[in-house]
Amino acid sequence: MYIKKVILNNFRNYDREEFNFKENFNIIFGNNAQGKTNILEAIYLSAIGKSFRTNKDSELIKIGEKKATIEVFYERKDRDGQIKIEIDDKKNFYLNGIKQKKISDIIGKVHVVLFNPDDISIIKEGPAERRKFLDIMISQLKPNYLHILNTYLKTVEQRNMYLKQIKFDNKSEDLLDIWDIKIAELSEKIFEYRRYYLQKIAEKIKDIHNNITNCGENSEKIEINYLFSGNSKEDFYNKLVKNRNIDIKRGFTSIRST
């Protein structure tokens, strides 16, 4: 697939702009502070749904603006589309014309990879940037693994509100089963997606090395090791039962997948 054409307006510092790429290989140049990173940022909202430059919504918008759309139009070998999205107190997402209810109704439609200074956090941060990295990478690929990590995250969420529930008003421990069964099954499906994609990744890893270093079978190696704490929702189940004392003490979940 390819990126035909991009229109802003009151997006950042344009007015309303109009870009149209050619097939394979596009460069964008021009002197500093002249918005090709917000073209950029443009294209990766319309793939993600998100910026990766801010959380807050309102710095997208034109100052002095109170609206900004971004529409990306791309091909596909077996279709066209249009994904819009439009920013005010909120975003609103629109593909092909009809309004989605939800941001994953866009993931997936187009694959963008990004590369910047502050991916050196992936190697040098902690684990909770690698799974970031990863998760955006999945999700675009496979859609239904973004439902299923937001599944997780409310369900964790939930869990933690009845903890305090527990720690503060007695209510019964018997109950943070329900949270406690559906949590092992999703992280099962979580472990799933990533120990296959990181294989993936694991297999071109070595090849990329193995091309620039020109590596024999004695030389250095390259590899990838996924640390997890189950591989089964039994696992993840018993461990979530054997920490209930401390995640009642502290009011949170200490054994996550995330």
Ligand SMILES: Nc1ncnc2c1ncn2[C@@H]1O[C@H](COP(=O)(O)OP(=O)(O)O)[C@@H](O)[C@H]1O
Given for the second form:
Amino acid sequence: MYIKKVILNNFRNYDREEFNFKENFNIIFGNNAQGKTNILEAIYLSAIGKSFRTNKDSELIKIGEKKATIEVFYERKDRDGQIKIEIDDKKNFYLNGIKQKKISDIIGKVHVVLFNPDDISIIKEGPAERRKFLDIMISQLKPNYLHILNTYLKTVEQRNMYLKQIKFDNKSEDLLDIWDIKIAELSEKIFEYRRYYLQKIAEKIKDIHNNITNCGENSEKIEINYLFSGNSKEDFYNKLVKNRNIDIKRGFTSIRST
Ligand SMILES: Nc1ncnc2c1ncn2[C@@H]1O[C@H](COP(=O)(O)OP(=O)(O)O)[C@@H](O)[C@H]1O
Ligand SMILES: [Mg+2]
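Got the form predicted alone; any chance of the form predicted together with the ligand too?
Complete assembly follows, chain above in first position.
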């Protein structure tokens, strides 16, 4: 797919602006603070439903205005499409002019991979950053993955609530099993998706790295491995059970997949 056109209204520093792009390769250049990253932010929003720079949607609206809109026109092998986002005190999403109920209904239509100077954190920071990077990528390719992730997060939240009830309301510990079994199953699915797509990246990255470094046989080599402490639902389940006492004391789940 590629993005043909972006129209911004009252988005960041733009009143109304239209950008036309070519297939394959586009360079956006301009002075500092002219609005280059703002364009990328708008495109990112059309793919992921949120900004990579802020959690506050109000920052996206041009100062002094009440409502911003982003329209992104894309061309795909199967068919063309248009994503529109209206931002005021809430966000509304439209696909080909039809209002969508949830953010997840537009994810996966426009595909983006963002790489900016902050992304060095994928390497430098801890595993949570790396998992987040993978999760954003896979969610665009497999809507079902996003669904599994959301279910996982909700289930952990429910487990955390129950942990507090055990601690403060003397609820039975036995019922924890219900959450632990479910979380273990979801963890296994999440793990399988991540491992599959990491393998795909690992296959490609060698060629890309070779092309960049271009030093032939003895050059530095690159490899990606997924280091994991468990990979089956039994593993995940056993770990949850092992940590139950600590979890009850703390009131939250210490073994996490996200
Ligand atoms: N909500 C907003 N309303 C008006 N201007 C904004 C808003 N948010 C950011 N800007 C302006 O956008 C500009 C920064 O745009 P940016 O895309 O980050 O620049 P660059 O071209 O350097 O990447 C700054 O001039 C900033 O004041
Ligand atoms: Mg910039």
